[in-house]
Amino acid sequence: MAKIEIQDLTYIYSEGTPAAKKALSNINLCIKKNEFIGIIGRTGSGKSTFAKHLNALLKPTEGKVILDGKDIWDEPKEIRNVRFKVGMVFQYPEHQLFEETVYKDIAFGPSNMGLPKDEIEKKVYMACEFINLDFDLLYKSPFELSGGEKRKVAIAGVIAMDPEVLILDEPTAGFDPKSKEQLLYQLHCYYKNRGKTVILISHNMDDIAKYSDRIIVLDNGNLVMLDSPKRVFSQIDLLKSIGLEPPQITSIMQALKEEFPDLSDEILSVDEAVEALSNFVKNR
């Protein structure tokens, strides 16, 4: 399983021109094997730019991205293999679609990996099951599908490559609540049961708090925090200073704590809140 180390990562858009803009500044961190990582930050904080460095879609202006002990840019001819190992679903995944049929779109990655035809077919159907995509859609044009179905096809195309690291940039945007929960549950299973690393970029703090082992917090291209959800979301003043809010239930419990100091406020879910309130009442 893959381990990613980021060393002194800096990235400047349009470097050397009057429009030059520093998007990332001297970032150092390590993403362990088999972790579920959340990435948060307000719009323009550098989340997507950071993620695109992890599978070599962008080359650092300075610094290194090290995958399993090797700088991914040491051998540019091997970049293709990096992208098989580190798969990315973009913020608008439907823009990744281009083939004549849904089947061909999902099969594109496995085909480029040189897999035999029967193995490609297995991976296509496995990816459809993963994303809960109806098999009847496989021989339709992806451009005939609804917005939500297009997103599922794009996600399935990355899942079909079975990457060791899976990066998703706001993958549930536009999903109904049931589809969103199904996808997040499947991503958690991909990480937990199959030993993969999942990196989720999201503005939904409840989702990030529920599923992440650790959270990367970015602001103006700088690494602000990298810690557990409980520790990150306990820093209310810091989060608010960079335009972020904790999960709703966390905010409610922190407000209650002002009235009842003995009440725990390190709460990230409704279930935790119910348990904390129940214990508080019992002990009064």
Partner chain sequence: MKNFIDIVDLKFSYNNEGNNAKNILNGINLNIKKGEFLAILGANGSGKSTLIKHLNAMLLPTKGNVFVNGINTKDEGKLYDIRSTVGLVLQNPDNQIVASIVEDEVAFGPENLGVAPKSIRERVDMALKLVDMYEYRKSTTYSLSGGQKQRIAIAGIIAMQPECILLDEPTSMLDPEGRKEVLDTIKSLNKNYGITIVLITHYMEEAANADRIAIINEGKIVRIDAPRIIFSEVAFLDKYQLSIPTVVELIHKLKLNGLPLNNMALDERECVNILKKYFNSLE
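Positions refer to the first chain, counted from 1. What you are looking at is a predicted structure, and each value in this text was computed from that prediction instead of being measured. Take the two forms, find the largest set of C-alpha atoms that superpose within 1.5 Å, and that set is the rigid core. First, how it differs from the form predicted together with its partner chain.
Core-superposed comparison between the two forms: the Cα of Asp169 travels less than 2 Å.
Here Asp207 does not count as shifted, since its C-alpha moves by less than 2 Å between the two forms after the core is aligned. In the core-superposed comparison between the two forms, the C-alpha atom of Gly195 has shifted by less than 2 angstroms.
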Given for the second form:
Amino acid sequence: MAKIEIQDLTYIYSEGTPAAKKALSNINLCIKKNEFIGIIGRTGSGKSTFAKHLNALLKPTEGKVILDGKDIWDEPKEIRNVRFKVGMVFQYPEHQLFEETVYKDIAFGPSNMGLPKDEIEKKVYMACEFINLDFDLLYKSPFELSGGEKRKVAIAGVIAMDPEVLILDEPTAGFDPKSKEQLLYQLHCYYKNRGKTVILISHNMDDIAKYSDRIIVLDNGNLVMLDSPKRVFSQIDLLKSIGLEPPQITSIMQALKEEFPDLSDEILSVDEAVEALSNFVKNR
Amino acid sequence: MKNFIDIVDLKFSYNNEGNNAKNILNGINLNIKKGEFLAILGANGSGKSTLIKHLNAMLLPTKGNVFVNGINTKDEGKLYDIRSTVGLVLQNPDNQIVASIVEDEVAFGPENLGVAPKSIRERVDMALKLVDMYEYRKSTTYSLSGGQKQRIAIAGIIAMQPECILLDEPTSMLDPEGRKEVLDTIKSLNKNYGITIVLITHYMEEAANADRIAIINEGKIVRIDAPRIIFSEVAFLDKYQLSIPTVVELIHKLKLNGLPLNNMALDERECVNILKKYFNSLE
Amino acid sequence: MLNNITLGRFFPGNSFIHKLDPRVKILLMIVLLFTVFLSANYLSLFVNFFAIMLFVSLTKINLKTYLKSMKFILFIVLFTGMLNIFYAKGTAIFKLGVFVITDEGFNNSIFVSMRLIMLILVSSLLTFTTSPTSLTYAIERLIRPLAKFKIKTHELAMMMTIALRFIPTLLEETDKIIDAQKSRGANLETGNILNRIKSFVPVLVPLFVSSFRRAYDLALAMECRCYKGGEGRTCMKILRIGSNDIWAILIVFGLLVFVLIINSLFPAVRL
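Alternate state requested, the form predicted together with its partner chain (shown: the form predicted alone):
Full complex below, order starting with the chain above.
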């Protein structure tokens, strides 16, 4: 069953003024329950605008956003419930920290949900554990932490609401490779082990290729493709025409294929490439 | 040949009222030649940023000395000579822009130096052309993309007619397009105008363009070598938590699988060529 | 959200008005404001309005843009206009049930509304056609004589430049933080005033923190670029009073004299 269904979604910024700009036009798509979705597109293609519709930060100019079979704007007064179900981690989320202690900051979401105290505590610890945050940090001020720890606290603040759909906008920007892998792996677990839907917006094609079940490709407010990584990244000409590059390993294999047509170019990871190339050499 | 920048036994610590003053930099010796492109790599908190702030006298050594063109950075009388010779571009493009209009922004440095108005105008035009932003000279700085903002920041330094530009993770907040714009600008300044570049980055693909890479860990330089040599030592990269570029990983793993590849590739084109050459030799 | 306001914005261009010396523009704006308030009868008011519209058309900025800047104030204009129409003494000229319009009330509302509109037009003339940087630079020059009284004129101007530069950045940041906290279920839209103020803490704290971070970065960047205060500093743009400026000065002062003459020849409207 569809977790989120987007019907004829169009969004126009500053409608009715001379500065009006169509940011999304006529988008139709379905996101399944327990799916890992990647969203790619160059800056200004509408990725963030699209994501903001999913948790009701923006209201469609036309069309509908349907969550669990219900139009989210049917009951505007209950709109906060949508935001609890669909969690959103913004770019540089560490800039949203404000409480005196890490604990209070992570508890901000759950307490807005109106949960009882012991339940909040459980959620905070659960989120900390999930994101690998040292419990000792809970009673420190978030402003004393290192950049990487702040980011973790901010993400934990969204995880603590236990959202069914988790959207993240470039969550690993500025991370060193180890912390980056760690976070992506944790997101993978959130989807795999807990049956949730994860939506990752990123410019890093390697990460998108590695983790996504399906990829949404946006260009200039239009949905260009919604397909598996292998299919999306084999459309090299189409991608280049909208200013995107496939993962480096894919484009290496595609370049080799031009001279050696026996090689496969539907390759998304180095290990796959090593296997394919080694076999190729053996068969020569 | 005389070095452009000499760092001798540099130690640095912030003196937090004498409490266990831990050295952020712990005995750094480094020479940078004129016209060189040096990349500095290292994990967060390794002391990279602290190091480059010593090169334009934003920080002064606790122990040891830093010389720029033979001038000790501790020489207060020469402070502005040093800062106009060695410019610094920061990570966040939004936070280092002073003015609302592009050309006013670029003029800020020369204005501070008391350059004559007519020659400021010439410098501003020249600098904007160098970073390919001349047509935007009347635009508001706010409306630019991240990559354009960083190029304006670079132009603002160029207008001071420096010999060296330091860049502290200038691309880490940019999208791939912006990253490419900025890197191309840096490369062109180095190649075509002989400007010395010191670049701190997380991206190995950017460091691959450098003449030398210095790897810094816990306040010490643990290695300084040509990219091709450093990249061929995958175990070493791993040890210092540096990401391994895709091309390096591919060639390394193919070698482990018994393919007799001798060269290390620095970028995609080289990698494809190495493999093509090898496959063709099989026939 | 806040991008729709045109009041106080700068629209780059190359018109006669754009090219005027900003110092001259500021001084002439003050003179024009005086003239607006000196206009005591319909003829001078009309002449004045006509002159201002002439300037407006000279800027080559769409009239709609000016109208939009007024949208903000339109409510006030209408409100004061209405107040004046119904709450004044004088001879009744129109009656409808309890509503009585007097001649004084009528004059009053026309004059108040017209003056407000002209006031906005005149200030838009300045801000639409002058970049914030040249505006601050002009102000710095105009207040320079105050340096004799130990007022730090350069620092004041630099503060204005930086404030103007960071307004859009901080507005955008505010929007982002509001979105982020809303995503965590913050309720910023409903509740009484006290609760609303309290609910903005999650927005204000991050905003302050980030402003300090930006200030630190900016100070560092300025120091790196050899900033050392106003001493020994030059400026790329030299302000020079040209023939255009002379013309503008003549026109505005001509208008002032003309208005004064009309005022003395014809009786003032009773307000």
